[in-house]
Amino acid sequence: MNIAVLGAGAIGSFFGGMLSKKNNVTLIGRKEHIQKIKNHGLQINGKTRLKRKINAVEHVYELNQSPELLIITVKSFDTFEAITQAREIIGKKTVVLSFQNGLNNIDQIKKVIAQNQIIAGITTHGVQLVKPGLIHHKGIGLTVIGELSEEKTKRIHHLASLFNDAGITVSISDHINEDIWKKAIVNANINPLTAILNCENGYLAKNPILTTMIHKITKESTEIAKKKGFSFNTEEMIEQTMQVIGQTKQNNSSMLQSIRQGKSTEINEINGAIAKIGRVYGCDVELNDLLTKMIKTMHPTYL
């Protein structure tokens, strides 16, 4: 299959590198990373070890044909700009698969292309861009994809097989919209707390004060999700959050990596988005608001 990965940072390069074993993949990313890949190939170490010569470009207009599959892995605050730029290389038969954090990505993509071309995905693989050209796979996670209509179509089965054949275990979701919300709730705990404390994910399970905080953040976020019509159970969401922390205990969250690199975070699209929705329904948003404000004080972009 002809595949392009837009926003080939850590997770995009990991997926692209793995898929390139049996597909024609082009990575689209930042200059230094792309130049290193062009000159020396993409290297993945850690839980996965792989070195691949792979197509890599800095801009979507450098592609000479429409991809059959366009994987979107840009930061959520760049979604609309990225999909707008990509519109000219998205053909009528191109499938757009979003693997992103946050709650608003699909809505942003739908402003530019038809809903029937979009598939949503979530992943908890722990991956870090160590330096240009080098990706470290720190933790094996779960990857789920699903049609927005929540139907089990031929193309969703085909895409699942594509990932599985490449060595990335993928399952098909019956309720991908719920799964996106569940991941957002998990991220609303892990990302800001690890960024504020400058710690690996696993530390959150070792400190009883933080465990109590996770219970409270999860309860507040779950109550907001319920107002949106999702039938989430608070205790199950707490259990899921602690399970992800255990599975990714050696990972540095994407938000922590952004803070360390002096880059913008996705706090507005995670805790900020949850709080914004909560205010619409008159819910308590104190903790999500607090975490949003705390992260914003840590980055000069927000000051």
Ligand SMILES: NC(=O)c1ccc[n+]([C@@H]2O[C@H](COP(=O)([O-])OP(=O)(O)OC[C@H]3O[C@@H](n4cnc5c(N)ncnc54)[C@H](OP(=O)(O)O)[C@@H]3O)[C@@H](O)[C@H]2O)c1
Contents of the next structure:
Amino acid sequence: MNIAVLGAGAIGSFFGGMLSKKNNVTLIGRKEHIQKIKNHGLQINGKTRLKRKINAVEHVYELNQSPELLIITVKSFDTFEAITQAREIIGKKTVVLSFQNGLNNIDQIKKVIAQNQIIAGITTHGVQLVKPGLIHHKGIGLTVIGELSEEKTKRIHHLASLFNDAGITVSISDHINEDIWKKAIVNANINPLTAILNCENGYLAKNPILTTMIHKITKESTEIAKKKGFSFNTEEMIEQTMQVIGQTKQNNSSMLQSIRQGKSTEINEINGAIAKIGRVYGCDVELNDLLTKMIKTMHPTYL
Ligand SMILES: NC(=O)c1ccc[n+]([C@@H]2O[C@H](COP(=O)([O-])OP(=O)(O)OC[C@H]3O[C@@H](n4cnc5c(N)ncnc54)[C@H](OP(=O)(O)O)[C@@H]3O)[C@@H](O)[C@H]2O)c1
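Previous: the form predicted alone; requested now: the form predicted together with the ligand:
The complete assembly is shown below, putting the previous chain first.
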């Protein structure tokens, strides 16, 4: 299949590199990373080891044909700009697949692309861009994809096989819209708390004050999700959050990494988005709002 990855940073380069074993893949990313890949190939180490020559370009308009699959892996605050840039090369048959975190990505993509061309995905793989050309696969995770309609179509089966054939285990979700919310609720705990406390994920499970805080943040977020029509409950979400903390105890969350690097975070698209939706329904949004504001005070561009 002819595939392009828009936003070839950590996760995009990982998926793109793996898929390139059996497909014609082009990575679209930033200059230094792309130049390194052009000159020396892409290298992945850690849980996956791979070194490959792979097509790489800096701008979406350098693609010479519409991809059959366009994977979006920019950070969620860049989604609208990236998909707008890509509009020219998205053909009627191109399928657009988002693997991003946060609650706004599909809505942003829908502003530019017809809904029936969009597929949602989430992944819990842990990947870092160590330096241009080099990706570190830190933790093996689960990856699911699903039609927005949640139908089990022929194309969703085809896409899942494409990933599985390339060595990335992908299953088809029965309820991808719920999965996106659940991941956002887990992230709404782990990301801001680790960024504020400057700690590894595992620290959150060691301290009873923090455990209580996680219960409260999860309750607030889950109540908001319920208003959106999701039926999962607070206890289930607390359990899932504590499980992820346990499985990733030695990881630095992406938000902590962004703060340390002086980069923008996805706080607006995670806690900010949960609070915004909660406000519409008249829910209590105090904790998500507070965490959003605290993270904003930690980043110079928000001040
Ligand atoms: N990394 C993980 O382990 C992981 C796991 C699960 C989910 N996710 C989610 O996946 C998404 C991507 O995360 P990531 O860690 O891979 O981020 P990342 O390493 O920052 O990768 C995104 C890349 O896209 C580039 N970019 C932004 N706009 C672009 C454009 N218009 N054209 C070309 N390149 C563009 C960025 O460059 P600049 O930084 O220079 O703007 C960056 O290099 C996020 O939503 C994240 O939450 C990540």
